[in-house]
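Starting off, we have a lone chain in the form predicted on its own, written out as structure tokens.
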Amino acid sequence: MRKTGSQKPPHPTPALRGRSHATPAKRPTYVPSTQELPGITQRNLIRRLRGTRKHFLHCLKLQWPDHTFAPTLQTPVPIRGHAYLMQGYALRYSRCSPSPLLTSLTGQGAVYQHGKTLVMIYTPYLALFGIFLAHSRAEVVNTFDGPGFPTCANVAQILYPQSIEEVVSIVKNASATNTPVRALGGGHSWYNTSCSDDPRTIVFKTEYLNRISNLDMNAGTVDIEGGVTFLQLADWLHARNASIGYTLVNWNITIAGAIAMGAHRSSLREDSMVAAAAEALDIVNGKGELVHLTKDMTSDTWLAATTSLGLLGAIVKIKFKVRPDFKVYADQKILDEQDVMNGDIYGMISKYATANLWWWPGLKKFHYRYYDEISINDPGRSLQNTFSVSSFEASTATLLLEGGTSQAWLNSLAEKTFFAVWSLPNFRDNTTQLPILTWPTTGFAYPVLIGGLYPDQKPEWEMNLHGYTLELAFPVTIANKVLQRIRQLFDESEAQGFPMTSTYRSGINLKFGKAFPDLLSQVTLTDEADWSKGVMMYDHPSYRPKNGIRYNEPFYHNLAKTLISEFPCRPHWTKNSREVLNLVKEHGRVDAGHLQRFEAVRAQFDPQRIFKSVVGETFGM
């Protein structure tokens, strides 16, 4: 699978290495400048573009800045069988993302400025076929996971706006001509789900859009671009002594994404749905038209908004709620399976800013980590390892999971490694870089609760560790039953021979959220069962195997039936894969009110409905 994307500029982060914040880079400018393209005889463009009409064309304008540059044909062309090219997707053309075989088929020419306009000149003919079959090849948007692991894994066109004026032109001209689009930010979803099937499709990048501005402590505000992540936007906040509190989640993701998908941070006691702290949304609807909203919990459009799965349109600039700068403590303790599974987990949760649970279900072992505030003059500085880890880590951790495919004791001792390792502090001192070795650990908010990655390790993904996931909000006042019958399910596993472990480097991961009564977040309120306490969400991930089958593999999709035809639950919305998503459709878990009420502010935003993805088309919308 070719690797996309590697034709834009560069990205406009640094790598975080040791560093809990990293400051966001300038913004690139792109020079439009002369540059001599590459031919190849009209003989064997010829032959690839046999059953077609030879017609030319002699010039081809392309607006500047607009990124989708609709052509402007200076003598109409013709073609047999493709006349829908001229103004369709096919004819349109990033500056950020060219495509390398444009250069390798147009023939000679030359591209040049002139004035605000690209002029592009080239032998007669060549040129517009050119296009046509630079157009031709699918495009392919990675997950997280890199090269294999698609989100969006057949799409027209990748762009890279960096203004909103530019997005605003970008959904114009797909408005104009039908044509499905995405907006994506960090791609943290774990499946192909993100876009349509539709190869028209034009994705958009959002990760130019970084500007942070009028930070207004007296309110409780910044305003922050649709691209800029939690990791940017904490270093410049604790750069000027704020902090965005406990709606926050991984350092890779964008907060416009993370509003738009639904994503939470762990807690009972305070809001940790990232919409939440969104105080005022600006979006560009699927007429092209940026449309500005303020917080009003009584509308449906601001309901529909805060959790939108990126169907209404893109979210390009928030007003974001912040507060001054924190420091917290983290503490940890492991609890016997029992101990949770008969205990009071609401109030486990709920005394804490946040916590949840780690379960080790070969063990019978939970992990307990909670966190809460302390003293700014705490001297602590702790940094949390979220995801990275070391060479001699990932070629030990693959060594026992590739062999755990077929032999369970394989499992059984990754288990018992992954537990011993997570028993200690993933912890180092972030000015030192000392790993700190006993529990609690302290330092500033987001290093703590969030963290980032180590100077001399790399993200798992990037050390070809890969994985699955399932995860499934339930009322947390039902939490216990689920917990006891996931544990049936694990027994009756084994005795039919396939004893269970967790075979991801931190269990299974229990985590909370706090009700929120939005339309289609995982902690919405709906009449079915009582969400008024709140959610527990069970996030089962598990290694995923160089075949792509995991040991029992059976067993992984027995689960989710169970747990989605017996209980009341909700799916998290880039988390889970088509199967878990038909299964949730098909047993009617999505409310079908808040479905509807969706769908009425939808209408108003995007009538020609261009704003389309997996997810959406799932369930009717």
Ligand SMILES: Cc1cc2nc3c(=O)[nH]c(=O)nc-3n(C[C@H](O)[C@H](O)[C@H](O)COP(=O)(O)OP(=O)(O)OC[C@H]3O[C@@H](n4cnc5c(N)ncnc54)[C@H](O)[C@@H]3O)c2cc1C
Contents of the next structure:
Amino acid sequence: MRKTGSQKPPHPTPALRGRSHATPAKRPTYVPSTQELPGITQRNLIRRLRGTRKHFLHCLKLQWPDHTFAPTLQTPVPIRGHAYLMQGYALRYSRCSPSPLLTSLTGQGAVYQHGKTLVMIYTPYLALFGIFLAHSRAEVVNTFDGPGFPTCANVAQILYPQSIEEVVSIVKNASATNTPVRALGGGHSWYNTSCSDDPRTIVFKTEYLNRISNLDMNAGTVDIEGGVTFLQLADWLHARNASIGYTLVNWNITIAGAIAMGAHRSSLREDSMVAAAAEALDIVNGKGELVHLTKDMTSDTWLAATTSLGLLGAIVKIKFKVRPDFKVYADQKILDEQDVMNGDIYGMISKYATANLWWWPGLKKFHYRYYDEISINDPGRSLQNTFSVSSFEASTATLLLEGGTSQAWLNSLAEKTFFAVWSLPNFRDNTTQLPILTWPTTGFAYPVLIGGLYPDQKPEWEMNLHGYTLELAFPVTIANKVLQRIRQLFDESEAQGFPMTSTYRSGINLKFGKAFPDLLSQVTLTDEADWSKGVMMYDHPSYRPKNGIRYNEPFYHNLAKTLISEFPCRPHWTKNSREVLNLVKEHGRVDAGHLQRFEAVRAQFDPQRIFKSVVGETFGM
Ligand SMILES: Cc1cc2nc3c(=O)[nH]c(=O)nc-3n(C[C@H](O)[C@H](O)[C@H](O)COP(=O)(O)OP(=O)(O)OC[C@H]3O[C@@H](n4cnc5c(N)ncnc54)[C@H](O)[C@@H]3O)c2cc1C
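Go ahead and give the structure of the form predicted together with the named molecule, now that the form predicted on its own is out.
Every chain and every other molecule in the complex is listed next, the one we just looked at coming first.
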């Protein structure tokens, strides 16, 4: 067996168009905390930081005279005790050693460089911090947003197994010592909920478990390992005239990570939850045993495994449904808000293979996007761009949205701009790379349904555009009521002098999901409401300003609270903050009977509960 260490193996990952940012960082770790800081007012702190900044910039200029540095002080973000994060400084230079380095000391404090971010240490705590550094062995795993956005903020070790046997051995060791453990894929959770907060946690990343084999077009299946991503599989299948179909998600995410967390595309007509395409799952359970499960919709074990939240163990292999390659068209219309609010939403969505709505609340408009199948012989080779932006777009958006944190008219201008851009096809011709200017557009299924990055652009989060989101699923039968209630909240906010707009480049996303009767997915069936026709997922991304505080911040918290307290709903398991997950728990929105049945399966798979996460712990699992 090859050596398994916390260092990444030297050989490169397979060529992918998307990038993962979940690189292992070195000491120290930090735990975001909103606790108030005794004896230090924000103004005092900023004064101290200004003194430090002056000295710090001076030091930098001496060391790197040919570089320019950020002229403004970013609002410090409290992290742990009296340490503050100042994001933004270090992004302007690139010659720093990646190893931890005390960059500057002054009478008022110290600036600690951690990767691309700087940490301010208030002097009286410097000695203690030094001791902490000397003894801390904690590591950080970031979300797709990169440094400063931890998905697991405080873990003991990050491992990179290269075979299923290595996973078995890691879990056996963890089990023998009762150590928390977690499998991680591409890091596409939005919040710090992937691991437990226990600093003994060991995580292992699945990126080297990336083999694809046994394509069997008669059975309509292919075997993939736990680290295979959607883009990787789509490319591999396309080269063999095969396709994933509609059970996919919007980005370069691992299929196992999507199955674990119940991820989905948008369809009421077709199965579109990724787990619906699993025909068999190999899981390394909490005892370090490799368990093989085959699809059986009458077995609680299968129903638990299809949205396991990673609590049964690590999914290391999947027999995944595929179909012959096919082509689709994409078309889009603009609708007035009233046409959706009072319309037959189920009828609008269910007639297409996949469809969704994007809401622009300031403009009172929707984009209505729908896709369906055409002949494989039809012309067209379009590629959709879901997340890539040019530098010009990124800097314009940043300018407007940062200003919009205090000036509503800038948010309104941003929404109008985003709406205008999103009204045009976000597609290029995949052979000529020329933009496609008119709807509808056509092409092979995966590049049209999901697409990828334009080769000359980067995803928005690499251009410093970060977001928060909230995603809740409601029975589609009450979709109109839910949207009308949200409109009421928008109107109330405007009446109080705070008009609300979408601060995300594609608006507020309304996705839809056909029912899939497992235990913990967003689209499962329970008795308290009519979920049989499927769900509407309200996915509300919003711009995350540099200081972390949005325009009319209380609105977002009130929105979540109102929706969760007033309507039957289910959370997306990776797109909600701890606060939202707690609200869901508090209002009993996850069916108690389903939780109990899940727990019974978990007791067999992981009796010591070593596969822990904040998501599971919030719901008592
Ligand atoms: C840009 C972007 C687009 C997205 N689009 C969609 C979308 O269209 N639809 C949708 O539903 N969601 C979407 N998501 C959310 C995404 O599908 C989920 O967060 C998914 O779980 C991420 O998988 P990952 O491979 O990145 O895993 P990670 O983020 O690394 O892990 C997510 C969770 O899954 C667990 N996990 C990962 N791998 C395994 C494994 N092999 N075995 C057991 N547990 C595992 C982890 O422990 C963790 O709790 C999107 C997220 C982003 C950032």
